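The chain below stands alone and is given as structure tokens, in the form predicted on its own.
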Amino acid sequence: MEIKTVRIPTGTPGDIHAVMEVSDGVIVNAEVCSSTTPLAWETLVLEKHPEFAIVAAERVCAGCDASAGLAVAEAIENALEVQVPDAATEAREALNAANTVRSHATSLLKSDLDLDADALYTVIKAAKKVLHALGRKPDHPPAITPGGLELETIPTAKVENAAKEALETAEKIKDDTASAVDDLKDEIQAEMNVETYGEPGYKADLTPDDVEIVPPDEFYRMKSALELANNHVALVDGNPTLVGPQARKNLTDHPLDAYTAKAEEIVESLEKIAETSENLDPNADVKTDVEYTSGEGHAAVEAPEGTLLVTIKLRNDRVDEALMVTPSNVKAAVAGRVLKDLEEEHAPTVIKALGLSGRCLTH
């Protein structure tokens, strides 16, 4: 038996470790860390504005950041019991859905699957103009704010025809996806034995009561993964769970049928931002106005790599606690299982496909 520490190139921020017990080439025992330097949001936001607890959680990581900040905003809302207007509750699910249009085609660009670069760029470029009308930018997008969306007008024809013009493309990644995907499971044979949690659409229902935070060091046994590790993990009702595309597509008989479920939610989140903006009011209220008082409240949005949940706790319009549990969070948990009987050369490609983020995990 034979203890590796493999680093994970996952194409996106931080560093993501395999610390893997390894047999005759086959993965035995395994846990997956991160070893990235805590960027702390939940104590970076405390005594701040609210409104700064939206603009950093939107920085944790590049590939949720419109997702995050809407779950801080909903929490923030929950908290002071302010009611969106509905045509705003609408265009946040359109600039989610194009959060995830972006986010998936990205992970399908850096993945090891021989795709159309130039069709995914269509796609994610559709994405970004979606961000920028919506959002005010293509990433980290300010319009973001407890009560609504800071928007004068809502542009829903530019929103529409992005989504629209890029339909066919989505289609055809679809399918290339299912059949690249296909090919690549005759040489990596894998299981998937994991509890799951996900649900289509936008929000979710997972409570902070639902998720148990374990500190790295009661969860990880290893010694090697117990030096490297600096993120938590998040149990769901006790449970090593998966999130993100394939538990909402239920698509879990192998580590990348992520891909292919990533691949269908394109396809429907353009389908969802098109249908969205076709029926919406370009000149409908999308901001309530907001007193900053105490209270608190929780939010839990789909984001593309899976369920993110936020708890806030206001004072005197400031930031008293907070805390964020993020996918990488709960995915971590189960990651490590999903390497057991695997062989150790595939454990890169495998760990790329679950979606995890070094930054995610230390936020």
Given for the second form:
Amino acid sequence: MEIKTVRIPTGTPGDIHAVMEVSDGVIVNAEVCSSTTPLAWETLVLEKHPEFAIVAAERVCAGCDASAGLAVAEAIENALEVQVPDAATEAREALNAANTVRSHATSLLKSDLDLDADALYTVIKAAKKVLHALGRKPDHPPAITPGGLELETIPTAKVENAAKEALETAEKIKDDTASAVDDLKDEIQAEMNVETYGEPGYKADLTPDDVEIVPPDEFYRMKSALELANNHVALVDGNPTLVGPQARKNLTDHPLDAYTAKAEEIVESLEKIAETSENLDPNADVKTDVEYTSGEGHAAVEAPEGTLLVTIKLRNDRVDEALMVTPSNVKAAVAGRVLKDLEEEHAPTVIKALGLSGRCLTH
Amino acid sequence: MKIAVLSLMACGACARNLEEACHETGHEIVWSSLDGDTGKPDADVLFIDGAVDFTDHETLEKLQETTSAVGTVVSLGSCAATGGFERHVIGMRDPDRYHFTVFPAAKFTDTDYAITGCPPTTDAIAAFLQALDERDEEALRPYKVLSGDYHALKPDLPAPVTGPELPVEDVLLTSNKDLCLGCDLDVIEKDLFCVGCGTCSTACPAMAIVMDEKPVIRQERCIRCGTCFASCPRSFKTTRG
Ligand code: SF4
Ligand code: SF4
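Please give the other form, namely the form predicted together with the partner chain, since only the form predicted on its own has been shown so far.
What follows is the whole complex; the chain from before opens it.
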């Protein structure tokens, strides 16, 4: 038996390490953690204006940026009991879907699958057009604000065209991904016996009561993991749980099905964007005035990489307490189990497929 | 050109836009820490993405090793160039509470150019790549000026401010970079250079500037990225006009 610590390049910001007990080339026990310097979103937003909490959340990790901003905005609205106009909720759903398209296509580009980069950049461009149109910038969309979206009108035609134009390419990516995943599955024998959480859609019903946040010194058992870990992990209903595209699509036979699920979600998200924009009135009201009082609220959204939960306590126009549980916090608890019984050499490919980001994990 | 990417404390959006710009312009990324590359890159240009914790010796060593191997070093995005959003980091979170000394990567290593933005757009990066590839010195000048170590600059003016033909270096010297690059707007306005064109407001990635004839910064949204200053046509009025 040998204990090995391997830095796993995931293509995402921050560091991810797998600490593995290996016997005859097979992993018998593993823990996955991050040594990334914590951004500490929860402390850097204290005493700041609630709007800053949104702007800051979008800069935790580029993968789920818009979704993180939306979760914080909705937690603020729930704390203040603000009712957002229906059109804003619809437009936000399309924004979240565009974030999913870009994030998944980027993840497929970084994967160990041999896919058509031109096709993936075509859908990334379409997603960026939607993010730009509804969020006012292609990255970290700043239009997301408490009360709705900071938009004069909703550029529905631009959004609809961008989504529809990319659909055919997205279908091709879906087919290519399915066959590339099948080929790679022949090489990598793996099983996943894990609990899952998540449904297709935008908002999730996860509440702070469902989640237990475990500090690293209570979760990790292996010495190297304990020394390296700068991250907390989160259990759902007391269990290590898989969130994200595989959980939402119920495709959990093999870890590489994460890519199959992502390719399917790209198509579905583009369809959702097109359908939403078709039904939206460009002149509909998308912003309610917000009066900052005191209160506490939470919100959860299905971000590209999984369910993202935010709770926030406000004291007038200042943040008094804040908490964020990211998809990587939840997935880190289950990642070690996914590695179990796998041949050691396949650990990097499988961890990359799980979609962990060191930055998301330490946020 | 052969491109290398070193990603430090960053959200990853700058590197993602660089990858897209390289795909579009045909430049090849031959080395990337995001993809697990280590050691000395064999590349023409190194882009550094992100800030650094002053106490993170391992990262500082990595920074020295990679920058020493490549001829041209570029700070990519505001976190690397000025500290940007990462300068808000105050640490104070378990289990590693003592990491609040975050500075831009450019503070610890010599850089040749800087592209500010949070993040710089794919088009902005592509424009820089073109200028660099063509060695277009005039087009590269703003990127060169922005690559200075802001935090070492003093607010003392070398000469009285006299008019809009002020060289860009002098404008940079008029503000206190220790505090906030974004606050340069106050200086521009105070010195009556601002013509109220609204370029800064359009460029701001956080929608933190509203125009009331002159720009007014909504500090509650400002991430100190400096994009406003870098985009202002008056702050970049060069001596050549
Ligand atoms: S006002 Fe906007 S562009 Fe200027 S530093 Fe602040 S966030 Fe950046
Ligand atoms: S870009 Fe410069 S000149 Fe134009 S409004 Fe802003 S500060 Fe004034």
